[in-house]
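Next up is one chain by itself, shown in C-alpha cells, the form predicted alone.
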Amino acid sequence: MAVDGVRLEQRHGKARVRVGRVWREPCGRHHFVEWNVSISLLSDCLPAYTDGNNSDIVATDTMKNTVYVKAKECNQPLSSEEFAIVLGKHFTSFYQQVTAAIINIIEKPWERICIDGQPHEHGFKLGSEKHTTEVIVKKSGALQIVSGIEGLAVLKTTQSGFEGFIRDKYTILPETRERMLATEVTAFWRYPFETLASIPAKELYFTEKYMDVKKVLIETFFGPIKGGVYSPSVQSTLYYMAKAVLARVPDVSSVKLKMPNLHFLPVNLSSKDNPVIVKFEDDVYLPTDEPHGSIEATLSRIHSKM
C-alpha cells in the first residue's frame, strides 16, 4: 500500500513457538510430537505504522498463546500440515483485519522405540531429519501447502563417479569412476490443493505422504540392495530422485531438492623428503564439508507452480 509518498509492505508474527503434545489412548499407547511454530500475519493495520494506533494489531504474545490453546483443542493426533491449517483458519476467520496467515512448522523427529522387536507404548528416541511445512491460508479460503524434509544425511561408499567435466587451467580435480557419495538432502514439495475444501479428509494424510516421499528419495539414491545404482554426478542423482517422487507420489505437484557434497577425501601421508609415507588405497578418508559443492534443482509437473 502507498502512504506518505512511499510504498509499505508489512507483516508481523511470532517465531519459534515450541510446543510438545501428547495424546494418550485408553489402551495405554501414547503419541507425541514436538513442533517449532512460526506465525506471520498479513493484516490491515496501517494506523499502527503511521499513527502509533495499535487498535488493529494482534499481539504476538496472543499468537503464542493461541498455538498452545489450539494444540490442546486437537483431540486426535494430527500432522504438522493439519495443525498449520488449523492455525491459519483461526487467524483468518477470528480477526476481521487479517487477510492471510503464513504458518511455518518444523517437527522434531521423535520416533517410537522398539524393545525386543516390539514398539514401546510411550518410549521415543530423537532421530535425525526434520519434517517441515509452510501453509498459507487466505481469508478467501485459498490455500498453499509446501512440505519438506531437512537433514536427510545419506552416504554410499561406492557406485559413484565424476568425469567428463570442463577442464581448464584452474582445474586440478582428477576424473574418477570410483568415489564415495555423501550428501545432506533438503527437499521441499508442493501439494496441488488450492482451497481448504479440497484437502483430503483421510486421517494423517500428510504424515503418510511425508513418509512416501522420504521412502522414494532414499530408495532412488541407493538403488537395489545388491549392487546399488551408479551415480555419474550429484546432478544426475538429484534429477532421478526428484523425478521418482513425481512418478510415485501423484499428489505432489513439484519438488525442489538441495544436495550439498559431504566430501570424504582419501588420505595419503607424505613429506618433503618422503613423497609417500603411507598410501591408504582409498580406505581411510578425511571427512570435510567446507568448502562443498552446492547442487539444487526443481522439477514440476507441467502447468504446476513452486
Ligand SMILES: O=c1[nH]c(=O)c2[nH]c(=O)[nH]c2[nH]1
Given for the second form:
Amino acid sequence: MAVDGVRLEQRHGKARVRVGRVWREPCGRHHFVEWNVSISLLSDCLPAYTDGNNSDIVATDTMKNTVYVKAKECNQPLSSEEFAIVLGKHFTSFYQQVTAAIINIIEKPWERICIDGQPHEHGFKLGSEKHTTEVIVKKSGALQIVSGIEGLAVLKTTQSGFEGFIRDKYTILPETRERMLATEVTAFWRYPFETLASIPAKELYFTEKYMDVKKVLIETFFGPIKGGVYSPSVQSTLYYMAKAVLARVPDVSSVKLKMPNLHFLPVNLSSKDNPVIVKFEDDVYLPTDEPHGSIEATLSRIHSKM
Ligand SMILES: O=c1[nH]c(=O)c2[nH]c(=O)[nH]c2[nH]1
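Right, the form predicted alone is done, so what does the form predicted in complex with the ligand look like?
First the chain shown before, then all remaining chains and molecules of the complex.
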C-alpha cells in the first residue's frame, strides 16, 4: 500500500499464546493438548500507522482472549490444524477490517502414559518432537495448510558414509563408508486443500496424517530392522525420506525437510610420550552440535506449490 510517498506493508498479531485444553469423556478417559498459538492478521488499519488512529485495530489482547474463548467452545478433541482453522475463520469473518489470518501453532508432545501395557485414563508424559502447523485463511475462504515436525532427533551408528566429494587444497575430510549419522529433522508438508469446504470431515484427520508422515520419515531414515539401509550422504537420505512421504501419504502435495548433519568426530588421543593413548576403532566419538552441516530440500508433486 502506497502512503505518503512510501510503501507500507504491515500485519499485527499476538505471539506465543499458551493454552492447555482437557476434554473429559463420561467413561473417565481424558484427552489433553497443550498449544502455543501465534496469530498474525492482515487488515485495513493503515490510519493506526500513519495517523495514530486505532479505530480499525483489533487489539492483540483481544486476539489472546479469543484463543481461550475458542478453546472453550471446541467441545470435542481436535487437531491443531483444525483449531487454527477455527481461529482463522473467526478473525476473517468477525472483523470487517481483517482480510487474512495467519495462525501458527506448536503442539507440545504430551503422550498418554501406559502402565503395564495399559493406556492410563488421565496420565500423560512429555515426548520429544513437536507437531507444528501454519494455516492461512483469507476472507474469501481460500486456505493454505502447512503442517510440520520440529526436533525429530534420530541417529544411526553405522550404514552411513560420505565419499567422492570435491577434493581441493582446502579439503582435509577423509572419505569414509563407516560413520555415525545423526540429525534433528524439521519437516513441513503442504496439503492440497484450498478452500474450507474441501477439508476432509474425518475426525482428527490431521493428527492421523501427522503420525503417518512421522512413521514414514523414521522408517526411511533407518531402513529394515536387520541391516538397515546404507546412506551415501545426508542429501541422499533426505531425498528418499521426502520421496517416501509423497509416495505413502497421498494427501501431501509437497514436503520440505531440513536435516542438520550433527557430527560425531572420531577420537584419537596421543602425546609426545605415548603416540597411541586412544586409537579410534569406530567406537569412541566426540559428539558435536556446532558447527554442523545444514542440508535442506523441498520435493513437490509436479503442479503443487510449497
Ligand atoms: O552427508 C554429508 N553431506 C555433505 O554435504 C557433507 N559435507 C561434509 O563435510 N560431510 C558431509 N556429509
